[in-house]
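In the form predicted alone, a lone chain appears below as structure tokens.
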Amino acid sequence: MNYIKLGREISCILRHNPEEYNLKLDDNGFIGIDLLLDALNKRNRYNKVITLDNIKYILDISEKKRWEIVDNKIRAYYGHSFNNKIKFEEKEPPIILYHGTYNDVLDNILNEGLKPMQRQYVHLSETIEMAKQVGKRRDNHPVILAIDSSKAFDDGIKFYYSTNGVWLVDYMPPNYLSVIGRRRVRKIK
């Protein structure tokens, strides 16, 4: 079984169009193990019949936990593109969270602030190593934004923790940010 395969798929399916395979998720994300088993049974990609042991074999090698297995139904923590939006529980922040972003997009984002795009939250990092690694997806040399999480809190901004040191939020206003750089930190506005 090619296990990398289906963890994406599986990703696909809780993460952006579970509608291909004529599932609907719940308004928190969950969707029954079941149901998903026999949608991903009936496409049969893989010549086996996959089962849970399968997911929950993708979920304990993963380094990145995207999923949860919560009383027989499953779900991804976040990453969410479709329109119907997963509800998280609103917590206090770190006093500091990060973005990791591409340097092309820097200029918008110091104007107009960290939009959701093609996603349901804009998502924030625990950890600079963490933002790095995010913002390498698109640029070998991302830019890092720090985000004075505490004062946007204090301010009305709602954060919701997601797991694994993801953070999301709706929006972030651009006054909130600052670019780390290589020796300083810049505060912009």
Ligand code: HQG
Given for the second form:
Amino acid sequence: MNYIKLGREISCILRHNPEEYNLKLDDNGFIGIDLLLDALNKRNRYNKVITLDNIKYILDISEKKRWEIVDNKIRAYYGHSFNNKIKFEEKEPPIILYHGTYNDVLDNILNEGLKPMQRQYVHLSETIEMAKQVGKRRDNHPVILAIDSSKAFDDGIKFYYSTNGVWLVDYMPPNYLSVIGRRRVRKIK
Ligand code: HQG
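Please move on to the form predicted together with this ligand, as the form predicted alone is already shown.
First the chain shown before, then all remaining chains and molecules of the complex.
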């Protein structure tokens, strides 16, 4: 059983393209697990019938808990990209949050702030270590930005808590950002 492939397929459905599987998520991003399993099994990509236990097993073994199961429904905790923006609960953030990114986009970010780009929200991390892991997806020596979340919150910026130390915002203006992990010396043009 290829659990990595199955996990990616489920995340893809819950975050990006439920309609490709004829699924409709509710306003909070949930779908009935039975419907999800039916849709997966219709494609028959794993030479076996996928069950709820398979989904629970992926959640158990994954360091990142990417999905939430409530009653008989499941949703992705974060990472959504489709148009209908998922509603999350607003919450007061820790005083500092972090964002790991890559050197090539640093100037843009410092000029125009953190934008959600292809996703519905900007993703922020509770620890520098987490931010490093996020940034390392694209850069071996990622840039770590510290976000003055306490000030941003006081100024009225809304924060939403996702899970496992992931926080979401609609946009983070540049005046709340500072660079704390610039490792690579920039080339002088
Ligand atoms: C950058 C993964 C240019 C931003 C991760 C980031 C995370 C800008 C990229 C979660 C910009 C978007 C999300 C601007 C932001 N100009 N670039 N103004 N503002 N960016 O993947 O935060 O493993 O959509 O810095 O671990 O990297 O999939 O967001 O580099 O938790 O569960 O635009 O996805 O989780 O990239 O990652 P992404 P992210 P999973």
